[in-house]
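As a starting point, one isolated chain is supplied in structure tokens, in the form predicted on its own.
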Amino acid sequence: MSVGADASAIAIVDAINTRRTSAREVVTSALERIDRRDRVLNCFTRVLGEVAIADADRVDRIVATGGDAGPLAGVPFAVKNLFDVAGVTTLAGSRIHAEHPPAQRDAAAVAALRRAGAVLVGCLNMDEYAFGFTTENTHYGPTRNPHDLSRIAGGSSGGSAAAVAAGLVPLSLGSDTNGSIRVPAALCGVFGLKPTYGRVSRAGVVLFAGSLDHVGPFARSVRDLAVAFDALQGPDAADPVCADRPAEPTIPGLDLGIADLRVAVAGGHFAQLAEPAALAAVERVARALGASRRVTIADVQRARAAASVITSTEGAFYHLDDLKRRAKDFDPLTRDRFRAGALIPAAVYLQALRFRAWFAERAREVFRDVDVVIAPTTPYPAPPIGAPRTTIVDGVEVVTRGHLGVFTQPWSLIGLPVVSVPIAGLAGAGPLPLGVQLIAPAFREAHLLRAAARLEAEGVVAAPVAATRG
């Protein structure tokens, strides 16, 4: 049996376990697609062909002897190149890290998916040190949006989103500090989950801003997203911020419906400075989930400012030595952002931390009466590669790249779980997809996946393999 580019992870597992195909055949097919299509897309910085075939053969041996090869048996996946992979140098999108020795062991999240039977096929392009929303990488070239090769894939996990959207792999891993899973998921038309801060271990991941960094999966179906998340979640002493609470499987609840979920639409900040298509996407999701209520959170603009201060300050701290010794080896834009962060006074950073605590309480007040909040993911579809510095939105001039995170940053600041769901075919967006965020209280990823599953079942959201233009 041939398994095509559009096969889901769940379908692949079933086909392998019932011996209608083999993990070797599935992985070989994925490697052939990568070889054929990635020369244009530029999703991968490293393809691990020999290792992947060996891992696939191991899965086939387990299945042949009647064993359980895991919930992701034989499923090809790839990871953003800031996740450690044993024997591979972790680039983190940078020139400087290319000189580092290979990693000694897999990052915890990579190891978790491998334990579940998934087969790692390679490492994926990103913005340098995860500081950006575009994956227009100076050192390794831009990743192109599979829906339109002239457009960005989003970032910083652009390679992760584009590889799934293009059907190169059914699953990938990315990281999210201010929107770096959700923005590329929206622009590439796939599902992307930013779990609760501390829900998934970051051990073995190059950090950007430690008090904001999350890791999570991309997929083309809700069930695939859930099975990957269930394999990833759980405590890990190797990550000091990882929550000491047991995994809470989400797969069993996907078919429960949403009658008990209280759903609302975010107003105020989240209904401004966006193109009509982005707001229309929110309304489409709201109707499908029966959300007629609007909620407003105070001081969202200040939340964005606080997130920017924390991001820049913590990022600069991690890279301070290299900024002093090797400034010319950074992407100029990344270098200048880190330098600015290094100049932020400690008093301003501490004020941002205090505001974060205040803003988190305002969000908790909203979620006392609501289980899921709906908001746009991005204010517009994917801009062109090399787009002008500014864009006019609703009569206001905004910074094209930075404004992509206008709706994702506030939720990152307080570590809430968010899934971006893909919507296509909206007037004004043309063939390009857009995303809608579903946000829940901390550790309530199950709410999000149930709501997303309902939207998918009703055909409101979908992530077919991209029909590439250009």
Contents of the next structure:
Amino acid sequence: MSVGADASAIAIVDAINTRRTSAREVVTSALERIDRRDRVLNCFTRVLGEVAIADADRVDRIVATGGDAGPLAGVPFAVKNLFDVAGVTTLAGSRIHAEHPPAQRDAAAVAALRRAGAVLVGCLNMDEYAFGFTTENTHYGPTRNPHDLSRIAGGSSGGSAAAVAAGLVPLSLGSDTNGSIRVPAALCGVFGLKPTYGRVSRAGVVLFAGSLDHVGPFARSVRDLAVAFDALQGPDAADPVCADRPAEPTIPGLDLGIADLRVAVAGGHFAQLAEPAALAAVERVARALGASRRVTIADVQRARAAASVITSTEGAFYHLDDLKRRAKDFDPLTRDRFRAGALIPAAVYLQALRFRAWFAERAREVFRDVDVVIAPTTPYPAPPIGAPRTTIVDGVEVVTRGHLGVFTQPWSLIGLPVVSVPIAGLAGAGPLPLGVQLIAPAFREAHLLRAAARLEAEGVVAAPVAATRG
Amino acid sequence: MESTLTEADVERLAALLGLPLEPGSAAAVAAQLAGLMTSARLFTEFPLPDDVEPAPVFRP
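Since the one above is the form predicted on its own, can you give the form predicted in complex with the partner chain too?
Next comes the full complex, and the chain you just saw is listed first.
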């Protein structure tokens, strides 16, 4: 039996464990899809053919002897190219890192998925050093949105979202500092999970802004997302900010329903400067979850400004030596933004950190009465590749690329877990999907996945393999 | 009020940090920095209680 592009991760695991197919056949099919389609989509910067086949054969040997090959046995996956992969140079979207030697070992998250039986088939395109929302990478070319090839995939984990949306792989990993999992998940129409800050180890990941960086999975079903998250979560001494708390598996409670969850819609900032389709998506999710209540979180614009300052300062600091010695080798789309970040006064950065602590407390107050908050993921569907610098939304001129993070930045600033769920068929969005954020208090990913599972079961959200246009 | 930064301002700041700027690049860096500093006023001019501390390792 062959496993198609639309097979979920858990369907693949079941087919392999019941010998209806083999891991080798599944991985070979994925490699063939990548070979056939990625020349146009440009999701992959490296494909691991022989290594992947060897890993698949290892899974098949375990299954053949009656062993347990893991909860992701034989599932092909790929990772944003800022995750270390043993034997592969970690590009982080840059030309500069292409000169680095291959990584000695896998990043913790890559190793965790491999331990769970998943088979790594390649590394994925991104904005240089994760500094962008579009994956219009000058060095490696833009990743194209599988729903419309003339449009961006979103970023910075654009390759990760597009590869899953196009059915090249059922599962991928990305990172999120200001929205870099959620924005591409929304624009490509897949599920994306940004876990709580510190929930998943970032050891072996090229950081962008360390005090804001998270890693997490993309998938086309909620159960796949939850299986991957359960494999990823847990303490890791190798990441100094990884939380010292045991993993809390989400799969056992995934179908418990939402009767005990208090759900509210974010108003104010989160209902402004967005196209009607983005707000209609929120209303559709709110209706399905029975959320009639509105909550307003104060000072969100200040939070967004603090996130930008922290990101720019920390990001510039990581790359300061290269900015001094070889600025010409940076992507023109990031170079001057990094240099500006290097010049921010220390007092401004420290005040941003103080504001973050204060804003986190305001959010905690809101979540005393609410378990899940609903907000748009992006204010509009995927813009065209090479879009003009500014665009008009709700009668106001905004920066086209930067405004993509207007609803995601405030939540990552304070490290809260967020799932972006995909919705299509919205008036005004044509064939393009949009996303809706489900946000919970710290370490309550299980609430989000239960709510997402309910939405998926009711057919409100779905991530079918994209029917490519353009 | 928008932050105003001249190319000369940026060149002096960059020199302080030992960050070379190739000829013609200061204007673009100044525009980026001015944007950041303008939005930063949203929180630098916002009064916070004295006991709010930055979190060196942020734990939500």
